[in-house]
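The chain below stands alone and is given in structure tokens; this is the form predicted on its own.
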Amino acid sequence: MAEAEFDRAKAKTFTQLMVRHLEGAAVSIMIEVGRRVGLFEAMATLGAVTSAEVAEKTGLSERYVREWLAAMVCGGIVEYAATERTYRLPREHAAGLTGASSRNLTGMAEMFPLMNRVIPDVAEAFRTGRGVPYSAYQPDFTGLMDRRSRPRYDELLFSAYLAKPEGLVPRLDAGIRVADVGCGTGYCIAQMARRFPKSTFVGYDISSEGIREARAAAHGLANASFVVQDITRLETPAPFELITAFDAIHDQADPAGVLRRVCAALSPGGTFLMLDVWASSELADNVGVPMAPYLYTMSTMHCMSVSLAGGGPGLGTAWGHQVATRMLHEAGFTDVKLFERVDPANSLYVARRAEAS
């Protein structure tokens, strides 16, 4: 068979794209930087500044912050006026990259060092397939997700989250026992025992270093506690009316035993919220959705190789909710609804165990 022609329209389209990719990358590792050093917070509060301006506001060596500016002006961030030789950051781009609120996205930048930390590990995986232990990521990548969650759980947790469940915030409010496996810094229940003073709530978390900033940060909460605890291990001398996972289950060594443990620990009737990742389990659904080769990269260098590392499944970050409902399934939920789209990253999930026969 002929070997088909050469196309040089299709070649230099590729071109273009991939120039986009690289410049997009280069953005990134300036996006950091500037976050690090407080460039953004610093040009939020002043408007058309010189390189010297933004130096003396900042602290900051000028000629570095000239060359950084370069960057940001070319990348389309910053607006720069030739003439004046000044700099300005317009308030609808300084929305999207200061602040604590979920808007604020230099946070996925900040996730791209500590990849970059592990590409050697990762590169030896594919040619093992055994995958990249989550030690390799620590101390790092327990505090950083939680500086990255924070602001989401500020805003939705009680809005959004626990509100989809008809009923479910009156019987917090009422008193009832609760658990979150894969707790991290606790922060989502010391949230909830400090709303919900009459329920009682324990974190689990395999993570001891987690488990400590969690008692820590819910120190003085009678109704809060932690335990350093593999999940498909769990045993509870009684049984949970609310299980709740946030982001925690797709990066598990054995997340359909996670799902079975919980299922088992709840009563007949508890509810299992857990909130995961949007995406569909086929990739030409993925395909064109913006930030879906995030997910695959993130997947890639964190939440598949840990899994694997474990002996897991390595699920990925975009598992989707059709593998995530069938899961739900077959751990023994009877009743499993999807609320797509709770905040513009993740889905709800929101699964009950039987009631009693």
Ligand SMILES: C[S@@+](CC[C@H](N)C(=O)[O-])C[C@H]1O[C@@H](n2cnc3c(N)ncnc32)[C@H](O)[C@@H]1O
Second form
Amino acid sequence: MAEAEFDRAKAKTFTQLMVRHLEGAAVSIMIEVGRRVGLFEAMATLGAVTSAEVAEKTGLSERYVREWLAAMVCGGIVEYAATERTYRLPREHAAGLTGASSRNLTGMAEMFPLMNRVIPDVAEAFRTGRGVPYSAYQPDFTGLMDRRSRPRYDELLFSAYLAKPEGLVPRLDAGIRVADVGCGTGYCIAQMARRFPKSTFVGYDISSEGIREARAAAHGLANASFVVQDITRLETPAPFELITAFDAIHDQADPAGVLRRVCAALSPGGTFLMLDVWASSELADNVGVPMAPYLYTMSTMHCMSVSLAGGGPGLGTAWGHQVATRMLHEAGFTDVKLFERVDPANSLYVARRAEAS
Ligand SMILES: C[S@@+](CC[C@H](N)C(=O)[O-])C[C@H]1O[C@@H](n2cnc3c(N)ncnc32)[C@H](O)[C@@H]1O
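Alternative state: the form predicted together with this ligand, after the form predicted on its own:
Let us now look at the entire complex, which starts with that chain.
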């Protein structure tokens, strides 16, 4: 009876889907290997070439290069001319695989080795529900995040993110007090401090590795400082006119507490600028959205797990617009504006602390 109900066409379609998932995972591994050894950058400068020519140009082993090229050809990344036995990386493909801009998507695959490394910890957390601490991802995580975010900040920090709140840039020009919570390696602080010399900037992060790098990178900037600080316990001597959080709220152990602290640390009428992942809080809305499986995977393998490890709610990477907006209101912000997709992956929330009455 059960056999009669088995839908063979559906099973076949599903097998095909599984095959595509497995192919994608396999190609991602090879993308990361190719990125590490500089094969994409090299291929982008060579026209149609044999594997021997690629090996000679890169100083890599021809046998490894040939096997990697085969995976790239079958994965649709490199083109192959069978008669000449030559390989070519089309310019249109190279644009998404090389260079320092955010169009280079290989940084997304760079996350996978770290996520693979913590599979045993995450599997154990499924049994205990206790999460995986931030420390399990170090020392790699800080540098990975930095490399992944930096091109986006170079391209969009001033033109898209800081430009959204009306009148903010003139106030930064005139000189205000600014904090960045969860600042990582402090790249945004350093960029802002250079651009707005009359404003003063403080970066807070719980990671001493991140703050060490931040201090080194901001060397010589008199208006930038960095503090190793758990922002759930943020105490500020004087209020800030602007607080920013770039991709730093959804994985907090106490996100509601952090938002309350941020609101309290602002001067009346002060602005909170929160860049966070574009998503709906409703799973059904995210089905079929490109990269949604990546979001839920990164959430399970990192963002949700680090929050749970700290005794937090584990909001997850796809906590979404509805939950984020509600939490900002609950934290005491009076005016919350959402700018969806200010870049391909993120939305921007601009929230204000009420003016003093
Ligand atoms: C996803 S990273 C984003 C880093 C940086 N803003 C960027 O965009 O590259 C989140 C950062 O929040 C920091 N963080 C997490 N919990 C924190 C806490 N309770 N207090 C301070 N920093 C925290 C982490 O160490 C990490 O550097």
